[in-house]
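Have a look below at one chain only, the form predicted on its own, in C-alpha cells format.
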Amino acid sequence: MKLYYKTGACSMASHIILNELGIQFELDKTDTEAGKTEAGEDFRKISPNGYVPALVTDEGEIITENSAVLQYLADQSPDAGLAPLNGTLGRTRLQETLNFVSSELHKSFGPFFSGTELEGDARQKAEAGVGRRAAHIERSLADGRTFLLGDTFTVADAYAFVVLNWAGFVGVSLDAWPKTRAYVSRVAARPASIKAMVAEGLIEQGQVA
C-alpha cells in the first residue's frame, strides 16, 4: 500500500492505523498547494480533490476521505479489532462518530488554517467553535471509558487524536476539558502514534508526545 500524506495533516490518523497494523507501506509526503508529491507526481491526478490522505491499494485502487481509508485499513485485518464488524451496533457507532469527528470537529479547527491570523472576536468564535466540539468529546469519556468507543482502540481514536492534537498547535487550550486533554495524552503515547509522529518530523525519536 502507498499513504499520500501532509506532515500532521488528518492523514496521520492512516499512517497510525498502518502503524498499528504492522504492514508494509510506502509513504508520499504530498505538497497539496503545488499539487505535487516529493516523488514528483501530479497528486490531483491522485486525489481530484487536491486533499489528503490517499491510500493505493496493493490491487492499485485509489482510495480518499479519511473515514472511507480508516475503515478500509481496518477490515483488511479484522482479529486487529480496530473497528467493529460490520452489520454491527458497533459499526454503526464507529460511522456515527467518525462522521461527528470529519463533518464537526474537524471543521471546526478550519478557521486556524484559512491562510488569515485570527485575532480578537474572529479567534474567540473559533475557539468556541472547537470548544463545543471538545466538550461532546468530553461527554462521550465522562463514563470513564478509555477510548471513544469503549475500552477498546479503534479508527476513530486515531481520528480525533490528530484533530485534538492540533490545538496545541493553534494555541487553544484544552484545559477545560480534562478527560479530553488526558485522552489526547493517552492516544499520543501509543507506539503506533509516537513512530507516525517521528516519522513525519512532529516530534524526535525517544521524545514522549
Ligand SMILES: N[C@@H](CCC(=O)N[C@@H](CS)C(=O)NCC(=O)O)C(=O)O
Second form
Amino acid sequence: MKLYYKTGACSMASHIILNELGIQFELDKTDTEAGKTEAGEDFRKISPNGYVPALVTDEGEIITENSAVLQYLADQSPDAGLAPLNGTLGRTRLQETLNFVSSELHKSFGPFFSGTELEGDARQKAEAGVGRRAAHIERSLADGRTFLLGDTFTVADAYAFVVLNWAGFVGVSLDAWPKTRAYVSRVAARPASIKAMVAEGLIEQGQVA
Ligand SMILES: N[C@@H](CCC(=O)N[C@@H](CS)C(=O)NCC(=O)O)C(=O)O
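Structure of the form predicted in complex with the ligand, please, following the form predicted on its own?
To see the whole picture, the full complex is given below, headed by that same chain.
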C-alpha cells in the first residue's frame, strides 16, 4: 500500500493506523499546492480534489477521504480491533464519530489554515468554533472512558488526535477541556503515533509529543 501524505496533516491519522497494523507500506510526501509528490508523481491524477490522504491499495485502487481510508485500513485486519465489525451498532457509532471529526472538528480548524493571519474578532470566532467542537469531545469522554468509543482504541481516535493536536500548532489552548487534553497526550504516547510523528518530522526520536 502507498499513502500520500503531508506533514502533520489529517493524512497522519492513516499513517498512525498503518503503523498500528504493522503492515508494510510506502509513503510519498505531497506538495498539494504544486500538485507534485516527492517521488515526482502528478498528485492531481491520484487525488483530483488535490488533497491528502490518498491511499493506493495493493490492488491499485485509489481511496480518498479520511473516513473511507481509515475504515478500509481497519477492515484489512479485523482482528486488530481498530473498527467494530460492519453491520453492528458499534460500526455505526464509529461512523458517527468519524463524520463528526471530519465535518465538524476538522473543519473548525479551517480558518487557521486559510493562509491569512487571524486577528481580533476573526481569531476569537475561529477559537470559539474549535472550542464548541472540543466541548463535544470532552462530553464524549465525560464517563472516564479512555477513547472516544470506550476503552478500545479505534481509527476515530487516530483522526481525532491528529486534528486536536493542531490546537498546539495554531496556539489554541485545550486547558478548558482537561479530559480532551489528557486524551491527546494518551494517543500521542502510543508507539504508532510516535513513529508516525518521527517519520513526518514533527518530533525527534525519543521525544514524546
Ligand atoms: N474531505 C477530505 C479533506 C481532506 C483535507 O482537508 N486534507 C487537507 C490536509 S488536512 C489537504 O490536503 N488540503 C490541501 C492542501 O493543504 O493544499 C477528507 O476528509 O479526507
